[in-house]
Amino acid sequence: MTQATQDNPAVAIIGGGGTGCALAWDLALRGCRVSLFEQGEFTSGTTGRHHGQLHCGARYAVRDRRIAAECLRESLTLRRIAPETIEYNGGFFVAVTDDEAAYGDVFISACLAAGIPARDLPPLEARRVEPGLTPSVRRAVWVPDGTFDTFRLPLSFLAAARRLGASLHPFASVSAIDLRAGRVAGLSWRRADGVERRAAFDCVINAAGAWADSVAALAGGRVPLTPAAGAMLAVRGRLSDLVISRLAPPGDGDIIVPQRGLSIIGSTQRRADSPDGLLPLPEELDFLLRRADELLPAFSAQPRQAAWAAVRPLAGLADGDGRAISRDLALIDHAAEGAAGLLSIVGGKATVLRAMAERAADQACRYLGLSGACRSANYRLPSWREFYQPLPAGSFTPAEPGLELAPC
């Protein structure tokens, strides 16, 4: 990096999904000149194809207490800074077999150890709260899950970043990462109209998700990841107000998420050769409908709204479908590959998008010689609607202090 840009460095972010949008806001707050490049529309990759569950961490508590606790912290942070995009409606983990009911003891103990509130409800009480639950329910455990809008939340981060001068480039495909003496010097991109552009940058952050390895290859780097494809299916009708999950170790077709007037069942998992042009398989959709009916018997009788598939960019290489890979993030510094100033971030969970951005921004600022703590959790984000409006005058409204969990 040159001395001329040291106090106000230029940072490029490749990938306009949830992490990239949160990164734009974080780095703009730290005084960087931010440019964000997305090959399609913002959130058109894995982020926009997520079912929108705001994980409290309960799903991961038995296998990874640290990730579970992080999910809880970040779900509360998002509820505080972007309440317009969050429905903090709670969730039930439901057992329909004796083995699942027995698993509840281990599950509740792990949740409490991770600081996640979890409590048993008698099956009859659970069905009074959610009348659509199967009469076969043997046990129900309440946890503070929720939902978020997978389009509006990232747009709130972008609206905030734009207030601080971030330059946003949808439909801009990065074609080259320029290196000089083993350091990032800039990048080139192609606009939707075919025009090629180039600009100098002091640092590039690769947040391209399932495409991260291809982006890193532009600078001779590699990103070890397992592309794990998953299918989801939405039907019309809000069949539950709470998120309904299977009281069992994480598996396929074990979450039903209410989103406005829809109900979404997800997901499956299989290895994908490419993240492009991915479609759900007929057998996946049949499986999802059967699994949904085991929790909410009316599910498969509802009119279908949509079915889709997306690739999870799981951090690390694995044989098979990648189910055993941790849902933790990986932050890769490509300096050892001759591309100092290029960072890649993959993995993680949609719920922790802000925390993932914080980790990447911290590393970028160390490289750039910038000091100052992350402040992305300190301010309430503007409405997602502002993204479509002219830039307003005025400053941000500070976020409220912490919000306590409340039972459903």
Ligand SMILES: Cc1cc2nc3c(=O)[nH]c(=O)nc-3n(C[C@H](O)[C@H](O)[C@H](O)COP(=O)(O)OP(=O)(O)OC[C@H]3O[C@@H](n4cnc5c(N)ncnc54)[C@H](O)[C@@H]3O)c2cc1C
The other form holds:
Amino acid sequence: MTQATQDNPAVAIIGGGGTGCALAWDLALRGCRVSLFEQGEFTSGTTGRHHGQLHCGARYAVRDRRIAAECLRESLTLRRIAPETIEYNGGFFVAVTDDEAAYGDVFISACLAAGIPARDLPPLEARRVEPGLTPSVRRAVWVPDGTFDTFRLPLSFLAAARRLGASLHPFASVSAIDLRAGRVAGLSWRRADGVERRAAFDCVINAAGAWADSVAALAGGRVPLTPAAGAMLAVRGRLSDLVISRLAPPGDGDIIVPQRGLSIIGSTQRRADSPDGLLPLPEELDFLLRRADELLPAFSAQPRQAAWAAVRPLAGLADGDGRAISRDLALIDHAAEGAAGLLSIVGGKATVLRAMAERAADQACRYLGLSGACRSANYRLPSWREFYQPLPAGSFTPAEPGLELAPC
Ligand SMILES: Cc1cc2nc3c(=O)[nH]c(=O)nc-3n(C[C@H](O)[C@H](O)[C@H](O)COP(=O)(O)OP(=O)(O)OC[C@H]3O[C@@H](n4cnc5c(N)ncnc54)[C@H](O)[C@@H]3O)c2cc1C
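Moving on from the form predicted on its own, please list the structure of the form predicted in complex with the ligand.
Complete assembly follows, chain above in first position.
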């Protein structure tokens, strides 16, 4: 149901991961008065703990062409609007068995059908490009994968949103959502110092990732979600410049991502009871090291830098580890549960954070009676460095969205 309201309605976003940060920018550009609440530091949820692979979509091409094409589109958009946070590395899908080499034909056809460039490189040539690759390489397929900085990309969105007047609340845990006559009326949050605050809002968007179900429950809503935990392990030394993936259907321990001076192997997948306090299991780390060595034999001999785990907020309910669930995003309107004006956006992946924000913001604007189209793909974002700088007084003009941002 559409609610006619003023030109610059107040919208609250719950969750300062990549999705919430991109939403803050999108909605600020459309003229909303945005407040973003994050219970910890910005990006302290799954966003700050993922692999940092900028998916070109190749990983998903065989199983879901639409998701693959969306990844390609969004990865190209992010390269345009946030080049400072991205490395243009490219990626190899590498076969080390006959079965994997045979799978390469299906893989290349699916990539091309999704519009993703994919081409064979003779094994010797692949090893000239990436000398650390195993001598057992049977087939190598180049695709336009990349990497991005898991923290800096969201911070660039926040720096942009702040220029347009968005108010940002880290260490602010939303504790209640107020309803009046079946509509969202506002919310309460608790600051780190224990002080409770309340404010009125015309619309609330739940971008709380793996916590989204418990946030929706504050208004009597449900978000069907399968929390799937994954472990990752980083070693010192950049063992490849390209993203190295296994030429096989998506599985565990099949991607190595270079991040600055580190190489990161991931991931695993298991059911998580809670997104909080998650640690990798010793057997997961042994498994990851074994798998990494199959692609880059020097991997396990490198000094270890870190190991961690995070939860994928997979949209939908499933038995087991959730491997069967699509990586698609889901937008849930809680009007039918008696909470009109509350939306939840979950699933997807970090590569498509801008598209997730666009989908949620479109729906919020329909509810609020705003007609502005999404423009978040039109401007180059400011540097993430700006997020750490105090805003000079009067440095933004909310009446002029996009001011001082370069169109691209
Ligand atoms: C192991 C692993 C590897 C991955 N690798 C990749 C990859 O290489 N490339 C890729 O594109 N994607 C990857 N993903 C997927 C990607 O990490 C997620 O899809 C994405 O980070 C989710 O972002 P989000 O903003 O929706 O959720 P989150 O980043 O989890 O943000 C939700 C936020 O909500 C906050 N919150 C919760 N409750 C409240 C409350 N009551 N009040 C205020 N704030 C609250 C949380 O603190 C959290 O910060 C990976 C995921 C995993 C688990």
